[in-house]
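Taking the form predicted on its own, here's one chain by itself in structure tokens.
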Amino acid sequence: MADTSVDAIGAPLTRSPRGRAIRGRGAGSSGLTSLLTRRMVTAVPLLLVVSSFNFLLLSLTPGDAARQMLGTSGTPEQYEALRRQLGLDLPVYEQYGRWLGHAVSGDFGNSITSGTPVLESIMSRVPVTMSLIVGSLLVSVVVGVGLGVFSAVRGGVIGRAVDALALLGWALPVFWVGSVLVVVFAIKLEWFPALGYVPFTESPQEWVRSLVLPVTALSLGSVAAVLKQTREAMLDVLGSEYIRMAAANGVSRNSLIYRHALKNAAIPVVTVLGVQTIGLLGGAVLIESVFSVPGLGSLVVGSALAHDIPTVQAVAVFFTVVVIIVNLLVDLAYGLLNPRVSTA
């Protein structure tokens, strides 16, 4: 929860859930410009660190793309010739420098294994992964916030039962949940397809059916986290003095819960949603493997196994950009929920 006090001049001073100072002032266009500038400045070194560290790890893994492409039938001469052709005989820092020089201009090269442009492969799979992540976020918000508010208001046995369900959802492994869902709902009941993905443009109905099981498995942990945070935040706000005063002044119960308490409990919930969104990127890798969904997760796994450095690097950069955007949206949401918020 964000804790509120006053500074030397009596202005509200709040500490956000992520430790940022919050002062009592409106969020104007200058504040938004400053926030965007700071995020852009920090994004550049972050991208450099992630891309360089990822490139180093890939170079340290056993084998290389040349050996993967030739298999066991290639001769040593063919192997060395292919390494020179792919530039794998150069020092690691020189390989990274060449990759970075092209990447800055938007050219991420071609896939070593398939020869197709890397950006083309990524953009064709982005809608698939985004469908999983956005669908899981919607489920997390609707179910997590709904059950969290319900359990906080009702309390008692219902509250304890919801807490137990949240703990169970948090503890179950994503890949295990996905496998169980396939066995029960796809193989035995035959309600949903076990594997694959149907694009929305082909059939909206089949698109929804192909996403039900993967989204359910992927969102389970996020629902548990959002539910728990919503319940704790609501209990804290509902027990505060200003809520008791509002109730004593005749404010209706629904207005107290949904207009006042939920709004003030939203900031820590937004923080958890931001963290869970980033976690869903990693979870999508497992889920896409379990359900054979042709998204970025399955692409990066296959590319890593084939030592396809350009593809893995591009996916890592894309995921890093998504993380930066999510953090920016969380900061902007702070300002919308509380106009006095100024993230420093």
Second form
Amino acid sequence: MADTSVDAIGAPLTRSPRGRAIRGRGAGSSGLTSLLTRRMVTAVPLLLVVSSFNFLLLSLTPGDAARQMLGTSGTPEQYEALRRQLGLDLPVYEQYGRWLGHAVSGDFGNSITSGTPVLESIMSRVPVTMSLIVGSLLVSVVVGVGLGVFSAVRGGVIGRAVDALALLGWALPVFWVGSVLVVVFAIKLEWFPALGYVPFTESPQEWVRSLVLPVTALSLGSVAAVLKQTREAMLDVLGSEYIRMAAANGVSRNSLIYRHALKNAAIPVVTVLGVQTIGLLGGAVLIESVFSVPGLGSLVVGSALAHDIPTVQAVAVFFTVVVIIVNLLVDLAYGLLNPRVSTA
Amino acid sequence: MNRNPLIALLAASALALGATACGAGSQGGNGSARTSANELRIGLSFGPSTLDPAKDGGGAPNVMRSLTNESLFHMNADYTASPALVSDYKYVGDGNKVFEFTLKKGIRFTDGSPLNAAAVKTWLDYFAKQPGPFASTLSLASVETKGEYTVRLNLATPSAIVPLLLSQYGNRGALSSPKSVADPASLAKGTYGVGPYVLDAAQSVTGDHYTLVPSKYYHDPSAVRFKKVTVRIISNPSSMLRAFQSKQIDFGNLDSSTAPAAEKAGVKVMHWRSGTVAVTLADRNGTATKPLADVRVRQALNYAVDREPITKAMVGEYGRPTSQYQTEYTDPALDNRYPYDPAKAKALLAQAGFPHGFSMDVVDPGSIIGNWGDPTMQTVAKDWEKIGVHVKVTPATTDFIPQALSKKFAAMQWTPDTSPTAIAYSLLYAPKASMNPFGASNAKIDALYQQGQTEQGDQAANTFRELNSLVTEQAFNVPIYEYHIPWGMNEHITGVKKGSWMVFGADLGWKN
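Could you give the coordinates for the form predicted in complex with the partner chain, as opposed to the form predicted on its own above?
Below is the entire complex, every chain and molecule, led by the chain shown above.
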């Protein structure tokens, strides 16, 4: 959480949870450019490490795609021929080198099993997973921050009740919550579909309906995390000297809470949101299975079981890029929320 | 700023959510209200690994493939095949090495190109060269065209089941157009068969759902009963159940754990024999595990298994105990060939010279295929322990086949394709069978196979039946139970033929 104190002139002095140095105002566009450049530079080795490690793990997994394709009826000769055809007989580093050579030019190849271009498969599923994740983040921000502030401001029994609810949200397994939601809201009440996804372009209303239950189930954990973080950060800030002074100077309660306290408390919350976003990528895998939603999670699970290395590799790269972007956005958000936190 | 902006935001979100739900309600709840039979919605536990029939496996995807790729022959429930796109056919000469058939005229693929002998040759040549699981089921020396509509197949080895191998079984009969064969990448993205429907790729997501729309070239418009067919892949059994309960699908395959709840929810469930869960005694010649070479030991392992409670626990009413592989030619009298008799099992072991039992390693497919894998094997192992046979069970999930072929395991527990018998021989019993890691052989079984492949009709049936009976007598396997696939459907669905190898989507109809 943020280290918040008061400097010589009475303004809150904030150190970001990531330990960013405190600088004067106006990091400006040069700071932003510098940040983007540094992020781009560090992204390259990160992608190399993730993709090579992922490739190695896949290669170490018992079994291979050739056996998967031939099933039980393939003769040893057919099996060896197919391995050669797929390049699976080559040393792992050579297979990775070939993959990398194509990947850097944007060619992620074809799925070994389905034969369809990997990039096409991924692009058809990105909107689904992103709808789930962005939807869950929105819910987390609105509900988590809302209840967190409410809990911190009200305190007492209500505050503790909200706190307990947050713990419950953490404790409940996503797939169980998903199943319960389906039984109640899809089967009993028939308000929402039990499974499937409707693209926004097909019907915006049905798109929302198809997302309500999976997003609710997926966001429960992150709502809890954001709620807890918001509550604690708000309690910290509300108890600080400058807030008391502002209150003594006649600043209105709403202005104190939403303009001054929440803005400062938001920095650690943004950090939690960043972490939660990355966690949601993992949670989406489960939720996509429970709700039979055609996202990247279900794609990567099926592909991993089929030893479809090109597809799994491409999804891993995509997820890594998402993580890099999320981290970048978090850094930018620090600067926006408090210009004293330098992005440089 | 609003007096309490957070409360306002929460209230707005709740209102939006409510409006969405209410709006949906006014349109028919979860969208399940059906006023016509315009759309058929199918749920399958797994879909095609690829849309290219030459590279795909069998099972549930055949429900969908039959809608897009009509076959040369139609597979019957008894594993015979009737002509479909073929007007007449015959084996030429003796020995089942030459097979000839003539195509019906005026038929087109879904891309508009005509079905003729050249198109069939192009497809069969392509199919044989692909690394698909069924490429080796027919050993073709050459494919000849004789005129515009007649095709002659010259086989490298005899086959008594060519019509069956040109049906839905094994996908070889699921022709695709010459244009698509010329561009194999297109076969992975679309369907180009002679079927009542064609894939609408824009409304499909590979591996998740497939939308099929009527083919404008289909030769029998009366068979196109729906304006749209959607096939959704629902791998999670609980999700499949909920799809039925929420009326989001009309037809689909359940499993033994979810079928009772589906029936309770008013879903009509039909089930019949689908396959056999068994332990294949791979090292039956005793290469590494000497005791297995003795038929008395193999029979003892059969007598030691209490099949009734295992079956009940694993599949409930969706299966039944059996002592033999269920095939198209089995002798029902042998279904209880090895009743539970541990005393007899011990006696047989003693007679074979192993009164204190022995040890062996078994591999199973883990829990990835539910109760049919590790749970069944662990229970069988406990029964064997009672007669002194100690079993080390290794569950293999992603690498079952390589493990089973590694020669580290004397036996494998799985659900092999045991029909048709001729294919089961190539899978299990031939000295070079693909799942015969120790190369175990039996001269009499080899001879029966060779004989059956050169015969036809009842003669071939009797020979293959004799082969299966011999396999049971020799106790090459320890069959445990036959399992059923419970097919769920709503009250409107028609065309499900009980006892068939597979429910073909093209047969499904709708009755209001």
